[in-house]
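A single chain comes next, written as structure tokens; it is the form predicted alone.
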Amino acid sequence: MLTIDRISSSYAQVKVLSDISLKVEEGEVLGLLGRNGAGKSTLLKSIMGLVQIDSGTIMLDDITLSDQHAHEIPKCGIGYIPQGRRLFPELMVEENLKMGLFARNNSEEVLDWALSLFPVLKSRLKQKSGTLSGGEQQMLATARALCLQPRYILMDEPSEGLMPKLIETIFDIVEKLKSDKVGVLLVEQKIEGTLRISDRIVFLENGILKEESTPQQLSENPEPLSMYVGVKSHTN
């Protein structure tokens, strides 16, 4: 289980995050929903040690990730796909994905079944990977996660930019993960393809966990998604 308890972060002498606790089971997948400047993504940075947290702790089953520097993070099976994708745009498609293998020292068939996911992707190995469209660069990112073999994966902005029909595979490949027990954090805009996939929804504002859900309860009363995203019904 990935266990947030009581975890403050600050930027500077700015606190984001205050007090946050939740919980992430395996196989679940837990939507963090919240309006620009909510501290989402500031949520997924400390989790990934990339922003340092001011107190609390974060926990990876008994491993205590708050104690481990970020590059260690992805070997205790923690993936990441940050918001504007973040790839090494002078690698080729090959050299970004490998990069993902040698974190944990997987093997050739681990890229394999990942490529598998995204075929695309084949043909593209030996492209440099800032050459690649938006759509395959987010591709190559999530790909990239996925060679870890990760336990988790953090998503933040996944469909950012992206057409309704790579949206669509994104999505299938949220629903995919949560069939082999890997337990997903998603941030995301697009709150009709959240609700469909997630299994619990948690709201942040200004930095404080204010509420959680379900899909369900969020269909009977989609009160919360305007409160706290500003939208007025569950579709987008």
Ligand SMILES: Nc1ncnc2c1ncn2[C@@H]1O[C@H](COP(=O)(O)OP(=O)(O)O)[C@@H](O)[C@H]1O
Given for the second form:
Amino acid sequence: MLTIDRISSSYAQVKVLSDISLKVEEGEVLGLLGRNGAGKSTLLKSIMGLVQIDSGTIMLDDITLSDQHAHEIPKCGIGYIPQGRRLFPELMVEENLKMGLFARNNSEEVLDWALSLFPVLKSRLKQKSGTLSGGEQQMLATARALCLQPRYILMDEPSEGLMPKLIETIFDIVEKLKSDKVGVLLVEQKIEGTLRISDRIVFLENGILKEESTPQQLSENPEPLSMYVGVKSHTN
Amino acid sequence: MVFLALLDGTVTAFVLALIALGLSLVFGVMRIVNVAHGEFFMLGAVLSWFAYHWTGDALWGFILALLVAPVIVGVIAVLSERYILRKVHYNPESTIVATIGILYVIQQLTLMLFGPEARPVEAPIYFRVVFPWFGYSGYKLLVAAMSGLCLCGVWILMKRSKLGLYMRATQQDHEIATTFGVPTKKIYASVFALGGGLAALAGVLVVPIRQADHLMGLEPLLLSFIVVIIGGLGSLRGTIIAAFLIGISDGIISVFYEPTLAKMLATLFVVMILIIKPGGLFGESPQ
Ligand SMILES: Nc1ncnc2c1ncn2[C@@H]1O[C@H](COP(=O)(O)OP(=O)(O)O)[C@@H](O)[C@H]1O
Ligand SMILES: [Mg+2]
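Right, the form predicted alone is done; let's see the coordinates for the form predicted in complex with this ligand.
First the chain shown before, then all remaining chains and molecules of the complex.
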């Protein structure tokens, strides 16, 4: 279980997260919703050790992640798909994927498995990743993280800027990971899809965790959606 | 005469490429301008003199220096990285000041231990390659060949090894590299050591041609800057191509006109490049 216990984070004195606690179990998809600037990306960066936390602890089972150097965290089995993809643009597609493999000394079989999920990438292995289309880049960012064979994966707006068909592909992958017992912390803007694939939903506003709910509860009472994400109903 | 100038220029180009490659790697991956880079070159030459004197033999001294000087300089580089550059968080402005400091410390320590005079080091091998119409120093050809070998070595390291992949990934996005298990601080230390080691190696190779003295780091530093700017900051291929452009034209102009003119033209060329293509010939375009 990935346990975040009362963490606070700030950028140069400005507090961005206060007292956040949440849990993700293996095989569970936790949807994290909130407006722009709410602190969603900062939360994921705090878990990855990219943003120093001021207080609180982050645990993976009985390992205290928040005591580890940032570069040790992926080795514990945490995969990260950053907002805006952030590939290594001058590296070939293959080299980007190798970054994932090397992080946990995984074999080429893992690479083959990741490529089987995104067959388009197979014909692009020697291409610089910066020359891929937006959709291909998102697939690569996802495949790169999957090459770690993560036990938990943090996804920061993976559907941002993608065509509907590709969004479906990404969401299908999330469901597949779930069935493989991977825990997913999914930050999203696409409400409908998120409600469909998440087991639970939490809402973040101004760095504070406001409400926890389930897709069923939200379909009966969509009020939190309009309150914290600013949509009238979950159909848009 | 033209042929001789071309040959001399080519030898210069190989050595220059080796020195500039180190500077370029450090700038590319760490985003810092290492003003002390020329001192690493100088240390290579000076250590080579010590090796020559200690062994009392040109060949053994050369082999010893070739093996030991890059390691000693690499260690000095790692210590400077660990205790100085890391302390100022690799901040671009602070590191310029810090590396100027490193430059003076190395230079003054060398002055104390080595003295102010220029000291010759005998070449490890002595033969002339006889072309139909003139002879040429065999050692100079050896220098070019060994530099070429090192360039290939670095190229393979960067493009084929895991360490090289980590260096390039860190160069492009050090934050995301961390999220893939790359210990970026260690990578920075390795890059700084590699850059210093390459400069030291160049110093060892060059010293039998031009003597060792504590001020000899300045000229290669300036030429490397020129090369790195023309080649495009952080581009390995650009650096090597620019080194040949500058090295060979420097050789030719120096032989037919005079060295000062060559340097002036090179500087003018830099200015033109910066105006026409600010990122350098092969560089990333500036943000
Ligand atoms: N590197 C940074 N330095 C300073 N402030 C930042 C930085 N990154 C984000 N912030 C601020 O932190 C807050 C939360 O940002 P972020 O976590 O990116 O929100 P979200 O992902 O929910 O849109 C915002 O107010 C943003 O301006
Ligand atoms: Mg965000």
